[in-house]
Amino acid sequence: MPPCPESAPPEVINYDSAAALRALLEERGLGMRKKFGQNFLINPGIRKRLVDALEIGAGERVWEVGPGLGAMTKELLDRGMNVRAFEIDPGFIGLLKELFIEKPGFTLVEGDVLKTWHQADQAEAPAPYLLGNLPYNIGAVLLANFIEEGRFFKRMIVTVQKEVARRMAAKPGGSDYSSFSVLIGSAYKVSPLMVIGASSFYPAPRVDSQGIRLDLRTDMDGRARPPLFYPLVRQLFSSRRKTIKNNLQSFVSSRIMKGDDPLDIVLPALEQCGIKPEERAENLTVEQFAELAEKVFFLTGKRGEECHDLR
């Protein structure tokens, strides 16, 4: 009789189960990492669901951020898809070199996310879309670390915390609305999906998890993200209780002449976009961040080239 192989073969793995996902972990001596943020996702219809969500077929060059163990991986190998996954956990990376690297389409970046997309996406044509069941831990800051750098997908499917989902479909007067709202606004239009329950996730966080749909916006020709846009925007929010007018005046303080009066700036910015001095940043919609952070940019470019005539 053949010796017993020392790791399950990958046609064995059932991505359904947690006692099957748990006996693979202890056999290879994976250890799961809090770090991490590792969440398995075991619920096959939602996995589903969520691959249909990208509305794309064969052919089509998908960035998968968390592949984990591999489950969404094989979904979209098994459509065609070509995939290029980042992992930065060691022992996943062995595993997914194992089941996949000999699979046409599939391309794996080690290492944290956050340092190797630049790179990978030097590495090839940009890629469209985006499949992330993302850790828990990275979730938001990498959504904005896309936006803020430039980086947009035609549509990105992502699992985060339901808080977070909460805060991304937000809209102005509500108490979830805030700076990463704005930002995630700015570039994409955002669909909820479905909630995703605790049971549905190995080993199960104390959470629940949503799937959110974001489509790129196509209806602002770029004016969400004129210059000084993300910078104000976390400024206006940073004291919630404090009016526009006096967190823009700590904004534009910082980027004018000393001795200059920012409320030259501040007063008829605020005029021209129509917004009342004594209003709050939670009341302001996308367009009116964006119309603000142009009129600031060209007020305060106009000082400076009145200071400098004046020398």
Second form
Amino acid sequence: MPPCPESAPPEVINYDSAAALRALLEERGLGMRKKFGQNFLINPGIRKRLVDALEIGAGERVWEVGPGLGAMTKELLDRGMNVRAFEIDPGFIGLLKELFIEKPGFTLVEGDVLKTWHQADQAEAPAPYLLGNLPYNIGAVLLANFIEEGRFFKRMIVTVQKEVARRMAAKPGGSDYSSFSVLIGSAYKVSPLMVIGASSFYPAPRVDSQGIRLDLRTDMDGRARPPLFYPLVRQLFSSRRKTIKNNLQSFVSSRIMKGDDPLDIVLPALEQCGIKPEERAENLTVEQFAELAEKVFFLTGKRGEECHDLR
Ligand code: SAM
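Beyond the form predicted on its own, can we have the form predicted together with S-adenosylmethionine (SAM)?
Once more the chain from above appears, this time first in line as the rest of the complex follows.
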């Protein structure tokens, strides 16, 4: 059926009903794309609680990732917030423009948010808040990308698959604790919010989701992410069964002169941090990773200087 732009005036979209959304999509000739993780939140109570969790009011600037048909966007704009929304689906983009482009405080960034956010950030002072019912295929990648690129939000409220939520909130010692947990924990205090059952979405996904609140940490600023922090964390988790010493040895080997012994750096670094060589990455806290990265950076740098002096 050809798209019919006049068929659904914004006022009458019923975001709470799967049947109404199905009819709207059909009427407009909008297909659902699995690869874009398109599941609409049709539970109005949960939409409201997620926006409430931002704890901000009129005039605040918020990024929204994946507005879809605009259910959360409407909630944000109705509360007087300035919304910059990032959407990839051309069909949804057309509808979002009809719905909101005239509204004060609304801007739409078209395309893949992983590619568009840098430029959007340069266009205005960085927005301090982010809300997103994140597409399952890019949720974790996007959050990691923001952190590694140094784009921090004062607060983010995101919905992710429950399994991703568990990894975000995981503490040392558990099987869910991963390099992603350390990355998130290095920048944010993580507070799990409500579990969102599949029936709160249209179409219903196969797994439950969870709301997560992320508040920027202010207690570790700077110290939390010394140079080498991200690659070191990833390397130390790369072979979970290996000891810290072995994983760190591989990491250091690629950063020193050929012929130098990586253990000359690995062992003093571990000792100075009070970490046993046979320890495993899954038992280290964010603070220990940060301290270790700092020591390794310092010692590899020193080694570089010594080599330079000798030449
Ligand atoms: N916010 C809506 C809601 O809660 O009902 C829709 C959420 S749906 C889970 C995810 C949305 O993200 C879809 O609209 C999808 O088209 C969009 N999306 C998927 N991948 C994207 C990407 N790489 N960049 C921007 N938007 C994307």
